[in-house]
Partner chain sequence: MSDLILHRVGPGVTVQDQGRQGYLAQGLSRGGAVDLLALAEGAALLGQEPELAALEIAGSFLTLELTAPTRIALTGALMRARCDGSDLAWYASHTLPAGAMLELSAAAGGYSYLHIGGGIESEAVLGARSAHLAAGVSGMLENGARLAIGADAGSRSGMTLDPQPRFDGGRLRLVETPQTHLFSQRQRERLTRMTFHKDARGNRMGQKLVCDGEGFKLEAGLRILSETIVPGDIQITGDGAPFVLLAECQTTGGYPRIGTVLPCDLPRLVQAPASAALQFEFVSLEEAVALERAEAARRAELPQQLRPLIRDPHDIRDLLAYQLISGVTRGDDLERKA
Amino acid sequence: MTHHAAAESSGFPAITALGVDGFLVSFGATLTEPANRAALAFRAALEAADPKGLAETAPSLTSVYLRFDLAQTDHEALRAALETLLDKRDWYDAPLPDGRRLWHVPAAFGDDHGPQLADAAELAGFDAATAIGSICNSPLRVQTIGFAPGQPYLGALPEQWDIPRQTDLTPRVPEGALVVAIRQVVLFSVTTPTGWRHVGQTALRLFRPDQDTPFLLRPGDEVQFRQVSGAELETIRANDPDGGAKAEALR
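Since we only have the sequence so far, can you give its structure as a single chain, in the form predicted alone?
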């Protein structure tokens, strides 16, 4: 059974009206690679098609939210446009959008830069060194941006990383923290409490409100971490406003 057929048998893709001027186009009830791929690809195609009255779009892990201008269109007309676009192809097997970038990001792990590394590694069945290698071995897709400005959810990690969040909150993790749970990595764009385990640290400034493009990462980008020592990371932090991150175009 194809991804499309499997999704259709579960009622996806699904179009749901949200309020008086919005729709949610969903590709799955749970996060999977095909559902995330479909959301990213469909959002790009929707913006390229630019149906009359479309005001804005935003992807989540498995869906696309869109807002429209009631002075230019209505629910019936826009729903028809969405259905026509959905029928054009199998979105679960669609190419990812153009313009994506691969980011190489230095990160320090363990000790003060990742105080919960040992705990997270044990839950995943790794020793600390193997856990770091597992996180750094392959690029991770920016599945969505959410929770805080510019904050990426990255995945998916190998199945061993399907570890739960903590039952209690860590009161404070710093900006640029690398945290793990449920086969995902989150990089924090702000200092915040969290239930995710803090295993590493970057020097990234993910939210840059003073720049024309305030979010460093975009959905569909990929991030590959490169392990550095804590001292190296602090040198990078002091001397490189980009936190040592280097980007290349993905094709």
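Return one more block: the form predicted in complex with its partner chain, after the form predicted alone shown previously.
All you get below is the one chain by itself.
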């Protein structure tokens, strides 16, 4: 069975109203590679099609939100446009967006730079060194940007990393923190409380409202972490506004 057929038999893709002036187009109830790919590709196609009254679109892990202007259009017209676009192809095997980049990002793990490394590694069934190796050697992709400005959800880590979020919140995790849960890595763009486990630290500034490129990463970009010592990370932080991140174009 193709991904498309499997999805259709479970009621996806699905179009549901969200709020008074929006729709959510969902490609799956759980995070899978094809559903994430479908959401990114469909969002790009929707932006290109630009149906009358479309105000804004945003992809999340397996869905696309769109808002429209009630003064220019209505639910019926927009739903028809979405159905037409959905029928155009099998979105589950759509290519990833153009203009993707591979980012090489230095990160320090453990100690002050990742106080929950041992805890998270044990839950995943690794020793600390193997856990770091697993994070640095996994091909990770920006599955979505969301929650806070410029904040990427990266995945997927190997299956052993399907560890739950902690029940209690860590009250304060710094900007650039590398946290893990449910086979994903999140990098924080602001200092925040979190239920994810803080295992490493980057010197990235993911949201820079004062610069020409206010958001560093885009959905579809790939990220490879390179382990550095805590002292090296602080040197990088002091000298490089990009936090040592280097991008190369992906084709």
